[in-house]
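As a starting point, one isolated chain is supplied in structure tokens, in the form predicted alone.
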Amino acid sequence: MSLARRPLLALAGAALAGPTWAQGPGLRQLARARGMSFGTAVRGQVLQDDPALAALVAREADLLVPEWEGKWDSLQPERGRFNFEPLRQIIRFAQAHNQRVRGHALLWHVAMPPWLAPALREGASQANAILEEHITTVLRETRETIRDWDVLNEIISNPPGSDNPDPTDGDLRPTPWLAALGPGYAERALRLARQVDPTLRLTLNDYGVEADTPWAAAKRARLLRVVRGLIDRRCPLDAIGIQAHLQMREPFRAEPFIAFLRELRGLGLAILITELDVREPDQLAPSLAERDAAVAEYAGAFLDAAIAGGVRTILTWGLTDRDSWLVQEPGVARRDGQLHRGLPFDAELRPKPFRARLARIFAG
């Protein structure tokens, strides 16, 4: 443990024992009372090493998603050698605290172990066998403990103008899976998952569809075309995950987002907010209090629209600034040295206005 972390843990204990918010119901209870679910992404090793954070997760979250432990490089680091222990660690934590776990992610073009991409290039027959073995083995392992998986993660292409535009006008993102198996790979994965576990909720999870910008509107249209095509071909698909890595520099307007969600709902699909956090704009407010209030307002407006569009499950990508990828990942960190404050609790595990806004939303 670093010297910097030790005083944070001491302060965390004081925060959790405080008389104001910690003696009331957790977000999981507030959400459940409204017929909703609240959860967060977690890493098993962090839960083990940071007891104060683990206690906060146990109190606040009803639903856990493994941040890393359900991805290919964790589950199958070498071809044919599966390692489920890190994922089981999270499942055991959830069972001990009466929580549920959702899976993330069976098919993604990132977090691939070194052996996978070269193997996919050896031909469609081998690529299909690899996909079948992975999905079959993982779903048989988690049949009793995970009832919702992100089968498809980030398969929709990014239009021009977005942060990372793809060099294509097609709706599917260029990935090793698309190159190896063609545009039918998404349908193949969904049908295989349904065959292995007939009652599993099959989710397509993606990002970049939230803002009131031309590129977000274009990506919404692309996602809808892909989903309608799957439904028209009677492909099993139960839910859409909206990641909601929100960026305050982008405008948000409720009406187009609600209309988009209602189109998805009209296709018979559930909608989940799966990875909510907020990146602050380049120009920061002058004080932490004003920054936190602005984050809560932006996230709250988005969540009000999401709920109006039919969302009943909300997960944040981490619960605190202490373990947030917004702080740790250079690609999304602030360039000015300031740290994003885009989650409900700060690095000392103290609640911010974001947490209070979530509580008000769940209280109706």
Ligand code: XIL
Given for the second form:
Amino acid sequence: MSLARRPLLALAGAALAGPTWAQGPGLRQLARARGMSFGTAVRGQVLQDDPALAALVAREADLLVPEWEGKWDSLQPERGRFNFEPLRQIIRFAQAHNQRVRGHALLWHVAMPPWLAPALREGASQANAILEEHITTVLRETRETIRDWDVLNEIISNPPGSDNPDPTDGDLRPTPWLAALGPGYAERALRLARQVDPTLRLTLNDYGVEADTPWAAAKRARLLRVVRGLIDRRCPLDAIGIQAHLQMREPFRAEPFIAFLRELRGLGLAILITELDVREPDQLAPSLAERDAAVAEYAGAFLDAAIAGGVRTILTWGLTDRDSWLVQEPGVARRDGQLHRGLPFDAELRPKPFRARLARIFAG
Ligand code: XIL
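Same protein, different state: after the form predicted alone, show the form predicted together with the ligand.
Full assembly next; the chain just shown is listed first.
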């Protein structure tokens, strides 16, 4: 078939029975058939305002994570006043579509409501009480609907050479939490979560551990040290979330990454890919087709390694270029006016080679 005829045929097919890809199984079914799970981050507002995107989420994902609604700023906008409605909206959507929800994030230094940092400076006992109230109230609320929470998000410090290096050679990232509570805060949060909801999966979620660069290697070492320390102290911890906000300008090599995953699994931990998306390099290929093929190849090599290392759960940070933080967030978006194409579907909700690669991976 000549290239020129393809679009016409595709259009004819679309007119008859919708896009051809949508006639096959969704990624959620393909993943399930392999004993795996595929999910995505969602925002409640988008599910509400964009029915086509909501239908795509229902079709493709069996696991949802709130992109915003589980963060402090959303859950406790004022001190002591909790607002669960936005999170409940996502949970209702998930229930209506037979999807599970994972929680994100009980302790993070971003998305803090304006009152929180000053309150943490009131002293350790106040800070402890605030942490305890938040974790207790939230986990009581979600006990029946969310069975996996990112209890700790991004607590590992960034080594020299990384995008955003921390002014410390300590393993823990300097944050208002560390300043208020000292290095025991991670353990405290995990123990508290276990106490409130004894069968909840407790996950430590972080980024920057994927690439074959000296600073990613250093960050992997930092994460392993922190995790070993927790386990040595018999602190409860069940899983590591690897965010996987991949950057194509960084080399990726399977061996060091798989070795890292094996070490984690050797400690008895499950591993999830929690926030996969791909930032393209500064120098873009000339055509969209080449760009999309390169994104799929980079993500595919990463996912092959992750699966070889024992990962069975994969979530992307959004499904489409229409609603991605890669396009919307100023610090992450491209500066050359181009839009990142780092997710399985484009802004018109058409599947890209990234989606085909996921389907192939799940089909084994
Ligand atoms: C991002 C969201 O995508 C944005 O919409 C929000 O403004 C800021 O947070 N690591 C995380 C996620 O753990 O919570 C972040 O999500 C992306 C980086």
